[in-house]
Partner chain sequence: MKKILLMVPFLLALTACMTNPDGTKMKVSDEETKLEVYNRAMFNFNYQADKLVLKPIAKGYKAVTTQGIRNRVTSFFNNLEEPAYAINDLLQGKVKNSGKAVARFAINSTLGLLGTFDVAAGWGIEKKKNSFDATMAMYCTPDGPFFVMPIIGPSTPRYLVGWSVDSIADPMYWALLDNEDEDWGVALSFVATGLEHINKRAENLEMLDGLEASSVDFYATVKSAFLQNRRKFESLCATQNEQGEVAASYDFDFENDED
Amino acid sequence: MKKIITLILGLSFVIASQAKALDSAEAENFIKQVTTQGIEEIINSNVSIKEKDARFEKLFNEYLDLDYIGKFVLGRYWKTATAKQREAFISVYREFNVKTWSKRFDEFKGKKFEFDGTTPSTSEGQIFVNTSVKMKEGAPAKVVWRVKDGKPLKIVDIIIENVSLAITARNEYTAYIKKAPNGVDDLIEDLRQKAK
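Supply, in the form predicted on its own, the structure of the chain whose sequence was given, as a single chain.
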């Protein structure tokens, strides 16, 4: 009986390990697609800023879960925001990030993303895909992608040189809302002005 239980546990472990490895490979292939077909082609293309922003917007809509990220960065204020405020925030947050990240990734122009495996996440159904980009000077830039399981997979954070874009935004927005007379409405207007 003990042998049978040991065998079952052993098989369960092997199956779980294979499933985890398969998820890792799937997440890494997903980010390869994002970086090669998306970021590298957009950054390296000889197009206007307006066209580049339009391409980034398409990339973001396809590969990032901006609703999920928006809820996260608004933090506890998401629960108290009205449906109208939530909709307005997600809309302006999307527009603001398309332009911000478009400029941020310009530093990788003419470069390739190297893949350095994956790291498990403490959040269920998520995994980190580790990449690096060789720069002209200094050590390669580390870019880590937090990928959320689903059909299809989605990116829920990008960590550049140990700085999480989602956590940074959450901290900034929380501090802003605390000081703003009109709270979330003031943040929405501030992001709208910055997006322009």
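What I would like now is the form predicted together with the partner chain, since the data block earlier showed the form predicted on its own; can you produce it?
Only one chain is given; partner chains and other molecules are left out.
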């Protein structure tokens, strides 16, 4: 009996680790696809700025789960927000991110991502894809992509040199809402101004 249990446990472990291995290769390939597409078809391409922005927006909406991230960054205020506020926030948060990132995206011109494997996450169905980018001087910058399982896979966070964009936004927005007289509505309005 003991042997059978050990066997079953052993087998399930083999199956589980195989599933994980598949998963990590899949996640890594997914990020390879995103970064190659971003660098080759957008940054290095010879098209107008308007066309670049349009392509970036498409890439952004296709590969990032903004509904999921938006919900996370509002933290505890997501629960108290009305349906209308939630919808307005996600929409303006999307616009704001496309705007700020398409501006800063050019920093990756001529850069190449090196892939350094994956790291498991404590959150179910999520995995970290580790990459690094060579800088002009000094050690390469560490960029980690948090990928969420599903069909298709989606990016839910980007961690640059140990700093998570999602956590930073969440800390910032919850601090802002706490101080603002009109709470979430003020935040939505402020982001709207910045997205212009």
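Everything quoted here is computed from the prediction, not taken from an experiment. Numbering follows the first chain given and starts at 1. Just so we're on the same page, rigid core means the largest C-alpha set that superposes within 1.5 Å between forms.
Student: So that I can tell if Arg86 moves, could you say whether its C-alpha shifts by at least 2 Å between the two forms after the core superposition?
Tutor: False for Arg86: its C-alpha shift is below 2 Å.
Student: Examine Lys111 after superposing the rigid core and state whether its CA is displaced by 2 Å or more between the two forms.
Tutor: It does not, since the Lys111 C-alpha is displaced less than 2 Å between the two forms after the core fit.
Student: Any chance the CA of Ser102 moves 2 angstroms or more between the two forms, core superposed?
Tutor: Indeed, Ser102 is displaced by 2 Å or more.
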